[in-house]
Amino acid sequence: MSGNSKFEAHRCPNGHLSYPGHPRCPECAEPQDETVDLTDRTAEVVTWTTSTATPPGVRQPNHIAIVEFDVDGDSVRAIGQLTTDGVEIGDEVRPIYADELRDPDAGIREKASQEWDGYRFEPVE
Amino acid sequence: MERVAIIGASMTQFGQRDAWIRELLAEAGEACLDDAGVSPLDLDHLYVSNMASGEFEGQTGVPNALAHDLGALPAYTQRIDQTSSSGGAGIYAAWQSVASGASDLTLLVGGEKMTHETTAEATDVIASLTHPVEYKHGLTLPSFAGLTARRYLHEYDAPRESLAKVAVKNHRNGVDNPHAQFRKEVDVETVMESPIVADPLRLYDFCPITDGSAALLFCPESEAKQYTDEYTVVSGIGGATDTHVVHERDDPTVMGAAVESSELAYNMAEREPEDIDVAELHDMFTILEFLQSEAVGFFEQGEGWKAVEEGVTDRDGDLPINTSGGLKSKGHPLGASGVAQAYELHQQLLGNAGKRQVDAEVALACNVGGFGNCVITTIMEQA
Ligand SMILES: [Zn+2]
């Protein structure tokens, strides 16, 4: 399933965001019918941390974030591995493609499964 | 409705034992009918609280494996699997069955086996709870953990410390708890100087990863004097969820499942959290402690850290919290864990706590799956 990946937000009529997407919004329960493109945008970290007792499969040591897009006023958040160290509450940061975030055939997930590329957040110069 | 007596309660050893899951639940299971006084003959219904034995030992069907085991047949069994809060599950989902009428004796038992994995199997075991989209990253609790904690801290201005103090408090009371993993006190310094297992939180910071079982008696309130003199009550219940996917939630720092199935449970019991003497949260980390003790209402957000800070949590305090040593330093055999907060309580409220004796007659549980997407709070009062 590489290179498949996209990185969108789901939107719903009453104009609710979230990413991942759902069959029903969760803030109103209404399907989601729109879609917002996340990849040409910047984000700010949210929180972050480096776990170094990481699964099967998983790089160690594994830095993360929690992020924040905002999408004309509106925000959404998204998590994801960052691709150094040194990053900091409030740094603005942009994705970039990885064809492989974690060895598939290490975990205990089944490999088809799910996706297992996707975007890690990279610090803004 | 009628309420719901607890007549009898057991918890086994926990820590690394040789003991499979089978053996486990009916060690628990055996003493708690002891406890009680109580043939397993006499059982309506008999339940078992149990996350993940088909993933961790290839057992599956557990239940009817410990009814048959402990000659419980014809009960009625089934498997109540809600992650890391499937004890509590299991006691709101026993009290169901008595409220209701449907069942006049349930036998609830929780257990897991998980220490003949190694932590990054385990580990992997539990984050497969998490979504796709956060799973494919290599996220683990502990690392939902580091993301909170940071972000806490932050916003509250809440020193480093204070966490450290968690597990400082926790330990000291595991002391004391003859069927705690780890029984040996440990100072702030120790925890500041532990390895980091996901920034900022460090492995003192953490639950261990256990072996053990624990177990319930549940019957009607107006039926429990016929078994027995020293009985504890289920004033209130409620459970809640929360997301799945973890960022999704409004504010990182607010256990929203945990401020909902409070809510639930104080109005059961026609409660509010000023009534509480003594209380069991889930401290599968240490910040998860601060979370709960704002999320239930013991103390306003962002403040849960100077209650800790101040001793009022302390065994001596105005509030204790997690006399058993909680998940810190008692261990978390996933399943059983939320049964053993009710088994600690159960204890207090009947006198029979030992050194660990405080003073209570209302008591709180909290038993929290995922990092916060389900949560249980059981609320429980001398007869
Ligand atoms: Zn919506």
Second form
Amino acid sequence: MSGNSKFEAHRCPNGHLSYPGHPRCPECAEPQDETVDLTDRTAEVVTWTTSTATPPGVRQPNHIAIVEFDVDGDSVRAIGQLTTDGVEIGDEVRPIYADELRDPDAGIREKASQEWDGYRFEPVE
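Taking the form predicted together with the partner chain as the starting point, write out the structure of the form predicted on its own.
Keep in mind that what follows is only the chain, not its partners or any molecules around it.
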């Protein structure tokens, strides 16, 4: 894996999880000072769709899903690209690192101003 992309949920002292993290917990306003690495976990597809009208630099069609991770009995949801359109609601997926989720040459921003890597979700066979 290259890049510095992390895929972590954040937890407050009251046990609430969120993704992405926030300075304060969205549920109780406590600081979120614990992280949970999601890269080696699997998740369940809650819903998914395909976008055919994507922003510049984003693949077309772009398959996107909301997935739910079970972290020690607590759930946390994330949204991200799928590696395929061959998924159904309830399928198990895992995060897969991608060097570029978007084409850095297609945007209007300076390349160095953003991170281009991240995670897609791949079905677990």
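By rigid core we mean the largest C-alpha set that fits within 1.5 Å across both forms. Since we're looking at a predicted model, the values are computed, not measured. Numbering follows the first chain given and starts at 1.
- Relative to the superposed core, Q114 undergoes a Cα shift of 2 Å or more between the two forms.
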